[in-house]
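Below, in structure tokens: the form predicted on its own, a single chain.
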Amino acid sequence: MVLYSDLTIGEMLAVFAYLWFMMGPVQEVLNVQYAYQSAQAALSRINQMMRVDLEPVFPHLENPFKGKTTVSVELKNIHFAYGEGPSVLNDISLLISAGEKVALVGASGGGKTTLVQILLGLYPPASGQVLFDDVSVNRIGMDVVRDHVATVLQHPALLNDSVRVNLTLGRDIPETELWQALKIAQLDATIERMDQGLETLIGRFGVRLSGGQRQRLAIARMVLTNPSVVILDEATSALDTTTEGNLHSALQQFLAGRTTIIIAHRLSAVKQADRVLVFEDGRVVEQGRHDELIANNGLYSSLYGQQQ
């Protein structure tokens, strides 16, 4: 346009200038819109976190686990559905006597690991009870029950320091005892050939770890809280079946009068067990020995019975 038509090189200059001046509050605009879809999309979870029931606060009534080494688990008519979806588990009733070993087997989404969060309290029942000796969590208190109820996921949550404070989680116990549990977790050897020993830092979620050295590392935590109660959640998956043996050969005296609930898929886990419950659809459709299941060609038979 300079070239062919009457725009001066200085009005063209003048235009550039303007555009200049321009941007800085055409950006700051933008800047403006993109700040507030932020706060939108952070106001909605905060509001959804807001609307979140609190957790119930049962009296401490009640102390159960007080002087006993373990005690018995019973669920009356447990109802419960994610929101306004479908039951997940269906009138579950179900005894476990002091120092008896359960295990729950069945297909994913059966509901086994929903029965273990409600057991802990983190989902509350739509109805129905949850025991220990006889004695409602109602009147115990859920921080009670916590307290004597030991969890071993298969995805355990460790924290970005070292062995030790994983293990104690600040508590104060001798260091033979750390060595102990972790003999007994089949993994004080690995901890030994570490640079730092037990100050040896895990990183975040233990990413210095295998799969099978943090479940392990979580079955030493779980040995050293000295539970009432053990639920072990495919606790040992990530193992191969030479380490997994060896495991199981060590907690088998620690476990011995002990109320255990074991969840697992493979058999070696699931022998462990005096019984065997197997779920479907959220519900109890077998139970009995291993053994006696494997005879009755039912469910059971056909999860488990090309392993035999």
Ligand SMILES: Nc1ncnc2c1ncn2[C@@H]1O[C@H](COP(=O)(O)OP(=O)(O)OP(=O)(O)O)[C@@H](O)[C@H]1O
The other form holds:
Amino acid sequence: MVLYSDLTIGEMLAVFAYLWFMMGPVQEVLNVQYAYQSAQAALSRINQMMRVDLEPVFPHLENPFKGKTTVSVELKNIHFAYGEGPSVLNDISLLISAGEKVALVGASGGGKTTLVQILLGLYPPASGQVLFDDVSVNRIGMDVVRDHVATVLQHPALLNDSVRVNLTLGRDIPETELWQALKIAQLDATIERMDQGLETLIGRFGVRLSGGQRQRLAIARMVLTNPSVVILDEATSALDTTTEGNLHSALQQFLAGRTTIIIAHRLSAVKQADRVLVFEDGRVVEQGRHDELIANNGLYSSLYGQQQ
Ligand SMILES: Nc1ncnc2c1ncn2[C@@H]1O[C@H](COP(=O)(O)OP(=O)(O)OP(=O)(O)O)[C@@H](O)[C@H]1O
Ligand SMILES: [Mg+2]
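Alt. form predicted in complex with this ligand, vs. the form predicted on its own above:
Below, the chain from earlier opens the complete complex, with every other chain and molecule after it.
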């Protein structure tokens, strides 16, 4: 354009100068745009967390666990459904007296684990009440309940740390007590055989242990918390029958005098209970001792009648 005299050299320099001045601010505007985009992504994640409802916090008005080795557990007219889904627990009422050992059995998907989660307050029931020694959890506080009610799940939560840390969870516990708990859980010989013993690292979620070893570690941890109420939800499902039998006989002394709920499919675990509750479609359909239920010829005898 300069050659064809449409543009003077002065104007050309002016264009360059404008461009030069504009470059910085344009880049800044672009940067703001980038920052805005990434902030928006982060914000949507934060908002997601903020929208999650917190569990209700109950005041500590009474503590039925104080000064007692165990308490009774009672459910009154519990109804529950996951979100908008079908009803999972359908007007459940049951009383487990202090020190009683109860087995919960029933077809898979019947709502047994859901019941445990309601007991621990992990899900609030749609209606109904949970009571420990006749005191409603609304007067006890969920944190107190969780301090005294220990649960062992089929797939226990383990920390990526040593066996010792997984047992003590940071508390100061004498060595002899640790080995005592491992002995009850039938895990002492396994840990002894490991090169680093209690300091052995078990990996993320305990991947370096077998499924049954993880379950036994969780049981040893439960023993160390000295709970008032024990809930075993398929806690020994990965063990061979001999080890499971040994574990249950070792646990017997520990569980004596503690209210215990055992959820299991295998007869060996069910048989030792004082009372068996048979669950179907979110309801207790039969209950009684093992031999009574077999004689009943109902759902229980169809589940366990053939097993030895
Ligand atoms: N987090 C969840 N969200 C939605 N539905 C769920 C959830 N957990 C369980 N359910 C449903 O609730 C019902 C009861 O499940 P639950 O885990 O209580 O059964 P269960 O009796 O423990 O079975 P299993 O013997 O197999 O452990 C099932 O139909 C299941 O699909
Ligand atoms: Mg379950």
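Small disclaimer: the values here were computed from a predicted structure and weren't measured. Residue numbers count along the first chain shown, from 1.
Checked against M49, V29, R171, E84, the hinge of the rigid-body motion between the two forms corresponds to M49.
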